[in-house]
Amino acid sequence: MFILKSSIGNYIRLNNKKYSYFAGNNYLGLANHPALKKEAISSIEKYGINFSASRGTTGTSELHLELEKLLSEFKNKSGSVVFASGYMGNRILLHTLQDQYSAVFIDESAHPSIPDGIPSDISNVYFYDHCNTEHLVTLLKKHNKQRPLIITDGVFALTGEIAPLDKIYTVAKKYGAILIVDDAHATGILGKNGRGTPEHFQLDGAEYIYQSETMSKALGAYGGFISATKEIIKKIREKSSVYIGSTSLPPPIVSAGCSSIKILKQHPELRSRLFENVSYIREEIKKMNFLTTTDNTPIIPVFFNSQENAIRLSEYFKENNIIVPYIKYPVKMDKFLVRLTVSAIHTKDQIENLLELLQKWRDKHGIS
């Protein structure tokens, strides 16, 4: 565990020492952006720390309505709803849509919030091989008397792989399935406008695709959200026990979210800069023959067959003032990995230093 003693950016402080930071999920560098901090501070001065009530009672403020309007415009949807954490989003959608399906088909490497979110009375749950649409079809054929719902991460949190959503959607249409995409690591990143994995595959606005999303990754703020039709949003507000029973998002968090959406729309160069960094680092790592993934996302894993080697590489980076963590996470994996994440605010010098150290490690220890 790392105990932070500073804000996060391209550098952090641990135990009064400065480290180059290639970790976390602050892909666009917005988590410490001056505009977000300014809006959060102003919000505290006007509204205080907490509205201390649920949205359905006295916890809805003008700030919440502004954020939901901005999210709807950003996502090109007729409505949006915000709630306490992105982790809740899959549960909210799975419960809200429960009358429309009787079986759930999940990518075996899905985020823990997905199986955690399945209603207790849904017993027909099937896991298909990671990103394998052929196996998904096999399972759908085998259980063809069920009403199917397919759910997958858009970008997988550990590996940075992009789910083959174009193929999955074709399968979903053929078998009459609802499709949910956990787009926590794609929102603000993928697609022409940063709307996520469906937009990346030219499926933005396609029928029966739902996204659960968060403001805590690329958007640099906090809180989960769902953007959808007015009918779905109304149903969430009226029926979701998670939404109804939760205290509303605090004023500074909501204000920061508003600011981040505005910045994302006004500064597309942030995403361009991010992908320049991502492409360069990924290509250099591949040249070193390390085992990694190929999709052009900010998450770049370095895989090892042994846990010991993965831990050693992470510790080696730390000894040289760079944070690239070894990750042990409750997701099905057959290898051990060091998870390197790239940000739009990483400098050329930081990147070159990272790659030089990785090359030295490779020369000494190999890549196994």
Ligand SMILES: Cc1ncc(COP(=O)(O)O)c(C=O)c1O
Contents of the next structure:
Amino acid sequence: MFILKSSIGNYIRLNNKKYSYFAGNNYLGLANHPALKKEAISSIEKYGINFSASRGTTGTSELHLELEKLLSEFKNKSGSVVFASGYMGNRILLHTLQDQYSAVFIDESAHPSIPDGIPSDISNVYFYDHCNTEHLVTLLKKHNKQRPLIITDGVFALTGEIAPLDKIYTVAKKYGAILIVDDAHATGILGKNGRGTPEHFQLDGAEYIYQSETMSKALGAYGGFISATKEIIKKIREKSSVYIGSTSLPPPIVSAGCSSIKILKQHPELRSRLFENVSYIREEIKKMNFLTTTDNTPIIPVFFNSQENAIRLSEYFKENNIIVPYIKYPVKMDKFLVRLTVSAIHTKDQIENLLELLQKWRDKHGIS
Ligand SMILES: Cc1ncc(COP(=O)(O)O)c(C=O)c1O
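Switching from the form predicted on its own: structure of the form predicted in complex with this ligand?
Then the entire complex follows, led off by the chain already shown.
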């Protein structure tokens, strides 16, 4: 385990030593951005640390309403709702939409927040092979007496693969299924305006696609959100036990979220810089023949057949003052992986240093 002794930027400090940091999910470098910090600090001064009540009782402040308005504008939806964590978003949607489906079809490598979010009285749960729409269709045909709901990550947290949402949506339409996308790693990143995986596939605004999103990754703040029609948002506020029964997001976090949405809009160059870094690193890793994935996202895995080699690569980086973690996570995976995550704030020198070391490793140990 890493014990951080600093904020997370392109460098971090662990035990009084400085390391180049290719980890975490601070894709746009906003987690330590001066504007977010300034807003969070003045928010604490004005509102304190916590409103100490749920949204429906006395926990709604003008700040929450401002953030929800900014999110609705960003997402081009008529309503938005923010809540305690991104992890809860899938649960909120799965519970709120429960009157519209009777069976759930899940990608087998989905993030744990997806199976965890299924209501306990839904017993028809089917896992389709990872990103495999043919298998999804087979399962939908086999269980055709059910009203289906399909749920997948938009960008997979360990591999950086983008779910084939265009194909999945075609299948969903054909079989009358609702589609939920967990876009934790796509918000602020994918699509022309950073609205996520549906926008990436020109499906932004398509009917019966719902997104569960977080402000804790690219947006550099914290907390989950759902943007949808006013009617769905009203239903969430009235029916979701998670929303009704949890304390509202704290003031500094909400203010940081507001600041982040504004920065996202005002500084598109952050995303351009991120993708320049991503494309370059992906290209170089591909040239070295490492086993990795190909979608252009900031999560770049290096796969190994042996756990020992994955751990050794991560340790080798650490000995050379770079953090690239070996990741063990509750997601179905038949390989071992070191996960490199890229940020808009990584410098050319840092990237060259990382790649040089990787090349040296490859020359000495090979790729598997
Ligand atoms: C795919 C996915 N969904 C949901 C979450 C949960 O989001 P949060 O950490 O903001 O609660 C994560 C975070 O790790 C994730 O990777």
